[in-house]
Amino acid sequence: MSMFKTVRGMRDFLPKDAENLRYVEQVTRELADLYGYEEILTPIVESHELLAAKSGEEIRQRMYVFKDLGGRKVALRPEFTASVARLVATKLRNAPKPLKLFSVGSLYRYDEPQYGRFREFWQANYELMGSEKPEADAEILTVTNHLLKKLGLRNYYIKIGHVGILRGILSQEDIVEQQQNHVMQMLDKKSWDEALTTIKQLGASQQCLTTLKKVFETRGKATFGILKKTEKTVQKYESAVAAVQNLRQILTLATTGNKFETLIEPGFARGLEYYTGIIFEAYVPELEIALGGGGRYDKLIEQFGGEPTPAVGVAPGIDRIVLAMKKQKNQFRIRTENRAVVIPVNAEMKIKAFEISSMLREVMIPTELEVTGRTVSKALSDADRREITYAVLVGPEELAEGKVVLRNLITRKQKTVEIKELVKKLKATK
């Protein structure tokens, strides 16, 4: 008896945990293709230098790093964004702009195992890049939605702040970014005392305290409203100021011909340092962490060598989905076609029976062959249970006549049919 496990924070997906999430990923893909973003593949190993460049403090210290044979030091990685922004700073530094580019795969973090997060999970990442403007923000919410809306999912909601409010306070008391990103990361962990608390040690004004903890106070789903309040807290601070009203600009944009729900959290921060704008993350009521999330990064690219190229983008986390979706017990992928077994009665009938499966597959008839010598009885009741449609049955009586049985499994009727009718009969719809 063997004792190889899985490796701690790794999941083996059975059939169906298999199909589920590949059906996500599938969606993903489809809506890449309708918004118009191509699919790019980068490597799953990448230098451990352009990983830990500006991902942020939280993930450097999660990543999986090691030597490779070569001594590299190289690591798993843990985002995509990073290796995005390294091809458009090097092998797209000259495509035209806007690049609209689309990944997905599985990505490692050593975090601590738990519900809903794994040290191996799987992504999806849409990067539009080349433009500032609140069009680009807003289409890449329209992308988040349109995913969470097309897979069924109920009462999302998706949670949005701006990273310019707090960095416009911040920089406006003389805090230098080192240590905004490590306000930021308190933040992101919803520590607001301690944050205060940091702020305060960092010999930031009476005003700007008092700023900040209205802001951290202020969240809602009335988008309008709180974007207004926000602006009113925020007034001796212009280029918070600026923020609120750019994701004014971008929510208009965004709500215009879709309704989605928000909520509104000036104060939120999210774990990635190189965000510059708009941050937001998905979320449905039934989990308490986040299903994907994304925001603006307009340094980046050119922080990694390429030409100052502004940039926002979004990872849907396909496994969280998956989850989700099994939560609200929504249906994955409907499967609407026919599906066949090809089940000779004795043995002299298995070459007919090859050649028959052969004939249905080639016009894309999903097409089991009954493969173990099993009687038709046992081999029936095996089609139930994998959930085949029909049964076609090889016998010498009906292949004499050019015939075969064929046996619908769900009302268990059954009939003789031409075999040059069985096409037609299996293309129809269930």
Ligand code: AMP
Contents of the next structure:
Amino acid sequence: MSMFKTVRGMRDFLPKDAENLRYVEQVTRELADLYGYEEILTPIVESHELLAAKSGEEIRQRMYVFKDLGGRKVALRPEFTASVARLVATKLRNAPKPLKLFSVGSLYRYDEPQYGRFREFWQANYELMGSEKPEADAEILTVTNHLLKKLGLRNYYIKIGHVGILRGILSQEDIVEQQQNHVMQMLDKKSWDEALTTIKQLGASQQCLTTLKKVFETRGKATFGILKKTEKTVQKYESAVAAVQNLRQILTLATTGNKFETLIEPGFARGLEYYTGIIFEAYVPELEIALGGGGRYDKLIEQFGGEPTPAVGVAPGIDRIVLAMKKQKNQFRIRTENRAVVIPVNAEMKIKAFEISSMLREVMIPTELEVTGRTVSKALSDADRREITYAVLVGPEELAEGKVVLRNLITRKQKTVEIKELVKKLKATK
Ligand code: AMP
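Shown: the form predicted on its own; wanted: the form predicted together with the named molecule:
Zooming out: every chain and molecule, the one shown earlier first.
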């Protein structure tokens, strides 16, 4: 039989990789708690109809879709927002607002595997439902900034746009929503010329084309200057002007008291179709791909049959955050506790070694027991390799006096200590 491999695009997470992923996941969860976002768990398998409804053409075509044994057409979730919106439209329909919900888990997209792009990947997700106010958008930006900062990332910036700018212009030119979606997909792929040609074919005015061209050319890090310039560019389009003003309010709130770099890009579009307001993505200079993205989607919940509920959210991509942290050589976890290994020097010492290891674990000292019966020196070099702090050597002579040998694997010093003193010694700092 041939050797089994993982399916293309799927990955195994060996211990170090799993530890890194879980570390970032743990920090996302800590932040959820810090900001009052409650965790929910939704299924990986959802109805195809739900997931296909508003995700956008790009993601729709890349879903893992199949019929279950009961003949239901289902799909693996490619994002969290549809599931959260389903809940808010149904079981959480009457829950008091604002609703602040957090999820974290694996998502599935049949993307072409490449650097930072996997078919199974992990996201955290923060959704704030029930406020249309700029302070809600600003909070989501603040959470995003806080997460990246807390993970020790440097020089990151948040690219920010607003779908109301482009949609405002296109709507005033009588371009219908479906056609707008099509254009937005092109813009998401940075095919500006193709988008302009399509918009022209759809009958847009020369004024519209000139305005859009200028919008596409405008971007920069001087937040309020860029916004002012954009407002002037789109002045003939009332709702586009309102969108720029909305961005200004959001950014005034978000950048007061929190310093983070922004890249304002009014012509920026994202693949998901349901956005109605601010959209953004986070980047570090070392990676060309986004670490996370989000935006406002005020219509989705009513489209799913719920009460009209304005909403804004962000999805940090855990895999790419791990990649960025590795590029910047960041620390994933600071182990402060001592770890011990208990090694019986011969077979007769096994029972006592078992007893001592249980005693240490009882007081929550991470303790391993040597279980292979190999020589002490082999056991010690393995403990070294695995960065264990202390070895407890259980031998007959010391044991006769109620003692063991405690060896510090970092300083390589050892001494004979009373068994009843062990806990105190191991709890002390390194
Ligand atoms: P989206 O759900 O498309 O808004 O994506 C939000 C974030 O999820 C992105 O910024 C990425 O960090 C991450 N992400 C999306 N697709 C993938 C993928 N195929 N592989 C790894 N991470 C992804």
